[in-house]
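There is one chain below, alone, in structure tokens, taken in the form predicted on its own.
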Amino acid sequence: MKTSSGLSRINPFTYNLSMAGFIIGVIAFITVFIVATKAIDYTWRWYKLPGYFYTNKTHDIDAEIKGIVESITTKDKTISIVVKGNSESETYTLPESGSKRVSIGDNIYQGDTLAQYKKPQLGLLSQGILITLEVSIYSSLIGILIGLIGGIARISKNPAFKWAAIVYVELIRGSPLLVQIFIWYFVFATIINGMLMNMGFHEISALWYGVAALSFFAGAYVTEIVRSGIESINIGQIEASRSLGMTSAQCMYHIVLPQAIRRILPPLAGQFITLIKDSSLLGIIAVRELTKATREGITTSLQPYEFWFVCAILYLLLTFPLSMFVQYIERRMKTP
């Protein structure tokens, strides 16, 4: 016989009364907040926010030489401006929709603006969202790899592997992520980039050191998730597979890991929801993720309330689908 849930046993009147109380509470909070902002004479300017998602940026075309405008021609929806100097000439092109600032025969000096055109591009907040997603995806994939290796090493009978995994997990989990980001950026980045420059290679950008910090941080927690998932498998299955002639590696690959992965998916997904939010710390090393983009937007617009509310909503939109996926997995796992 199917048992009824706790919600189904609630009296309808009590349920409706509770919902009404909740709605009244939300409305009261919003009302108090709006009254408080009026008391400090804050002006809401939501209409400026769309430009921080998508905008038409004006680009200037400046002369690189001194000379005279020799010709201005339009062909294939582009405008070509030819500037002839004493011993050389330069051709500048722009879309037909652009605006010319010079005419044929004008004297031009280096740095003069010849024309302007507008080009659609992603705004500050959209760029921050993309970088947050990029960092989170790379860190998640690398963190999974590190966690799988660390989880297997954690239960290994080889003391070198086992203690290396234990030391790694305890060091990472025992220190703040912010400190680890500083170490990766100010210590490891200085050493590695210095060596690369001495060998004639390009420096590695701050974004990848941020990815490394998040990856190793997530990997430590994934290591413990994988370890607990592997140890949750009945020892009898392992002994049965070994009695059939399987090696330890074959048993782990064919018997243990497939079952363990199914059990660790919910906590694993929850860890990556946390990772998306932890990526907000990378702004301190000049990575323009969502939080840093929000701070830059506030600096240019002086609209802290609108930007921080939008920033919180954007993080919610990034994490909510993954949260729903975790709940779906948990329901599927509970289904007999």
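Throughout, rigid core stands for the largest set of C-alpha atoms superposing within 1.5 Å between the two forms. Numbering follows the first chain given and starts at 1. Fair warning: this is a prediction, and the values are worked out from it, not measured in the lab. Compared with the form predicted in complex with the partner chain:
- Rigid-body rotation of the smaller part against the larger part between these two forms amounts to 17 degrees, from C-alpha fits.
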Second form
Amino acid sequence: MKTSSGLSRINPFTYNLSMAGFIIGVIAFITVFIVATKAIDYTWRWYKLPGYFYTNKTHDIDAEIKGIVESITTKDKTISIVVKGNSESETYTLPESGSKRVSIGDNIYQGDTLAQYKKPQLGLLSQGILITLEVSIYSSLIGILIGLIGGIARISKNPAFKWAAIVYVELIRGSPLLVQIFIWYFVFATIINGMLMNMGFHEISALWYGVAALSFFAGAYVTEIVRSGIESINIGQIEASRSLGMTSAQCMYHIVLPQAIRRILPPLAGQFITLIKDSSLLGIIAVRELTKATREGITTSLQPYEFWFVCAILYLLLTFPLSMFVQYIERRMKTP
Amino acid sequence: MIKTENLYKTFITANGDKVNALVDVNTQIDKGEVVVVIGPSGSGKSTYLRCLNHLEVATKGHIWIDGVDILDLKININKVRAEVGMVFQSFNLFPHKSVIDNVNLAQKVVRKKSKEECEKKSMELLEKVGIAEKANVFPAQLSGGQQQRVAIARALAMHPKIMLFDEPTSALDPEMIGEVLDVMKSLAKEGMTMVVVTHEMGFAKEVANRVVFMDEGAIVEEGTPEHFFENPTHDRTKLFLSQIL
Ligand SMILES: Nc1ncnc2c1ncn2[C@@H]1O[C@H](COP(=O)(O)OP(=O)(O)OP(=O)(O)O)[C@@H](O)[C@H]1O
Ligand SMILES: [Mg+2]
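Having displayed the form predicted on its own, please output the structure of the form predicted in complex with the partner chain.
Entire complex below, previous chain first.
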């Protein structure tokens, strides 16, 4: 929706001229950039990229026994190859689209390839996106939970809760996320995994320590967002609900939170945009999220320019829906 | 119905100063009485009312509401509050709920009444305060006088034994004061026990059984409206009345 107030009027000629200037600027920048890459002999190979999103990997079906191919039948879109050995017989199946390398009666040795088929598979970058999404979603959910508890503790009259929340927020906000990730991975993970191993359990993977670091990091910011959201509710309403005999929990649930949430949502969504971007740091503790996947892609393709641009654009695509959501909410807030 | 004995309230301000908002306040208000509390700004009228339903915790002394000692830590204060309705100067309606939901909420949440019972009662009360046609609009769409009438209906929905009013008309445009006072007058006629802080001397003269004059946290003088407006004894009362009448 276009809003034009009398104060910020701009005449159509100036408007069009400025827009043209903007577009020319963008084109000029791109041109200069491309010319510059030519000057250092960089060859763009965009065609290499799709394979990092989606591949058709060839699978071999190898015989596990020595014997003779007894039958090859096609049924229900699958091909079955039966190999009969001296005493035992084995059946191998593959999709109809696959190609056979043997025919009935052939002599087979162990390890011979009987057939091949292609199976579509997610490429490196797609897997990276999925990991980034997974990490971000888990961290957001846990971050909200921590922030909600933290925010309520922060405004609690109980000094133990209040000070716990203050110390938590200040500690987290006062140190770099990278350092916190290292602490989770090199200190807490070592201790926890060591204890788990001693007790005979499996180790917890690096991904979960990454999620923990991001959750507690986001949780501190969400705590502050929740606190200011709650404090923005006029005390009079709280007194009115208490004077009706509601408990503080009922007042929180029916009066404070429903109103606070509307005010909290935009900054909260902004926080999650930050979180998605911050998850790029987890590559450093061997979580194969998008940035780490990009680096691995560059190692095998040797095409850093394409990969880094695509990586940035993919992050943009991940954060874009949240930005749209923020704008939507903010527009709705203006008209209750 | 309401009894306070040697009631003290001391606030400690942010910079450490002590403010004696209530000093040795003794009152006795019987069932069905309408008591109007007057006094200059900062004299402790609001603090007194707020102590009565424990929105403010008295520093010292005793308060009995319907026989319950509310400063006793063992009592459930929410039960007492449900019996004491309060109307605020700034209405304090819940802006995210429609008018009828404002009135429904506490019935449902505190009294655990069914939805049908709540709505029936709420409509009854909204009719009583003359605003039934606005049941489904939001508070922001109402005038101040209408909001205050909804606030009264909301308090009455709990079937309170006592109603406290803290300057219910002070935030209203003059032409809306009448409609709120009319609702309060009809409540008084029905025999509601009421404590009203107000500057509306007409209301005090017409409805009050008793007027209490407070200054600097203490009760300076109390008596019937006739006594007050015809021959007040204390100089401070005379000064105050001469300023506002
Ligand atoms: N929360 C508080 N913290 C500190 N001081 C307070 C607080 N509430 C009230 N006071 C002080 O207590 C005294 C009594 O205040 P109170 O609000 O009861 O006066 P009032 O008679 O209702 O005045 P008004 O007519 O202006 O509403 C005042 O001096 C006020 O500044
Ligand atoms: Mg007051």
